[in-house]
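First, one chain by itself in structure tokens, the form predicted on its own.
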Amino acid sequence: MSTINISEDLRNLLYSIPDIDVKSLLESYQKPIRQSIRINTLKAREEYVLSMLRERSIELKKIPWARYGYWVVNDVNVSNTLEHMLGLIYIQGAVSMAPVEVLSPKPGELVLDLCAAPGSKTTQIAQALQGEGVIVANDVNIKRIRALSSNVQRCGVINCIITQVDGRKFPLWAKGFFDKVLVDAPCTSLGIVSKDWSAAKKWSFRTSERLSKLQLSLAISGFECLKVGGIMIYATCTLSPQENEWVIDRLLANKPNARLENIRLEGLKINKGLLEWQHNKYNPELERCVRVYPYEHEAEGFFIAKIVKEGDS
């Protein structure tokens, strides 16, 4: 375990988060995740799309908690197909698809990603809209944007506005407006090393705590453009509790009339919430948000909270 180069810091936060088997996460690290695919059923229906890809060998494997999610069992290099490139499926992690599942968008809603670039969870809100309702899809920065037009065009999404805007200037003009929101924080990246080993290499709790700044502010952001009676998904793909935990416990203080829901979705293992973490200690409705590790499902490490607003406060 010496022999593998992460950061004097991930090591000691590693170590401090009591549920993590950090021998099993170092060794998840070191293996590619799990290749998985959506269905896109605003393109096709989703028999239609399993036999064409039926027809090309294409073995899959239903993923339990994602309604269109499959995994892909054969060394099969999915982005190549031409079910890609017309989008008929969508190349997403297979716990990256549980933010949505637990949102739960309907038909006729008006929903916010507030942090939506590259658009996986765009166009998984919109597969669940089924052209009714809008979107609004939300980043920072530009260079994203393109990637996230990209998608949704690709997608067939038409009820999706693409919006540059600092996330945290929302509620001026979106105050109290969206029966749904997600916000999917930047963050220092933990679930996904696998894929980028300079998340590891470079991790320090410096970064973490100004992330984390940033985070809060958009989570209230993101909590004041709900309705009376709105749901809203905090996730990150990182396994740092001051990105997560301390982010929420943050969150709750600051508006009283937030309130976090059970989350349960179907073959998903999780772990609850963490209630303490180096002395400090947590609202106790911590314990109902989830974290899931890399190496339980060969897939995203994630945390995910879904937050309910009760009444102005």
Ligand SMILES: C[S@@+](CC[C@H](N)C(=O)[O-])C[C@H]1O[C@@H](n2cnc3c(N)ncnc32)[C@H](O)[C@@H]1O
The other form holds:
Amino acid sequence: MSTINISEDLRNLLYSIPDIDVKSLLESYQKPIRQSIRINTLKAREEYVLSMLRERSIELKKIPWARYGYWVVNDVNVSNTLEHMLGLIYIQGAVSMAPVEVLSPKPGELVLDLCAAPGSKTTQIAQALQGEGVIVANDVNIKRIRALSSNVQRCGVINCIITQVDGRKFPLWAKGFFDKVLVDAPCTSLGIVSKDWSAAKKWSFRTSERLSKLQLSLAISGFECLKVGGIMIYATCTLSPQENEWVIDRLLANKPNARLENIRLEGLKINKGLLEWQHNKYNPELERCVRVYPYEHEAEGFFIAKIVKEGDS
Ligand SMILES: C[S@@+](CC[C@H](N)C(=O)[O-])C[C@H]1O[C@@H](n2cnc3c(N)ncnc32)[C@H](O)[C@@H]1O
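Structure of the form predicted in complex with the named molecule (previous: the form predicted on its own):
All chains and molecules follow, beginning with the one already shown.
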């Protein structure tokens, strides 16, 4: 078994989730996540940027599930390139591109990104909107909003309004307003441990449970901001059922007009959402959610749920 130092609670958690290959997961925690980028077509044509990168001998391979996503095959640090500084590319994890691909924003739509900083997914949404429609990118943390603002500018996004409020308050002024909502919730980050080992060392059931209450409030808030017929994606980069399936199960119990939809993305390995964990049974619809484990694509681990708002209850 691996030498990685993980908390007792985390060890117990991992062995409590039947479809996780714990050995592979712990090994993956010790390897860096594969570098990947998104070509930002708000600034230049895809082919043009690809040819600039080829001239720098940067080898790329298409990510099948992300329209403008590429793995960086060779060992170069793309963050030092002119293309990155100019916003022609955005460095973003391959699986982190999946939630917005599932959300599938269309030009002209009104989109709320409730927990937006530092803006990987906001700028990806902006790219899909092609300058038509509006994104409201919100976060509660001012330091992170500075990074969001800088990324939005660097990527040439002109149709984004940045707000700083507690996302739980958003329905007070935006109930039923948005076509699409993304809730990329704060979480215990078990899908990105190789970037930050402290997540594994200090992980506890207590913190996970505390966060799950905030996550549920944010999910309910995001759902209330949707128009009837609108789509919300709830995503986390963690593996804990308490922060994933439990949150969506409670959302469905709270909102009878919330329905889960299946998720399918080309080339992305998909494990179904859990229907049971630690003697708690979840709504059978939960199997429509998706769990992606870090060892499956040498990338981040993610949980994604696609929720549709039916006629108001
Ligand atoms: C997983 S990160 C978001 C990453 C971002 N979506 C991206 O792709 O770059 C979660 C964010 O939620 C924010 N957050 C935490 N509590 C919040 C709250 N009550 N309301 C709004 N945002 C909150 C954090 O500041 C953090 O930036």
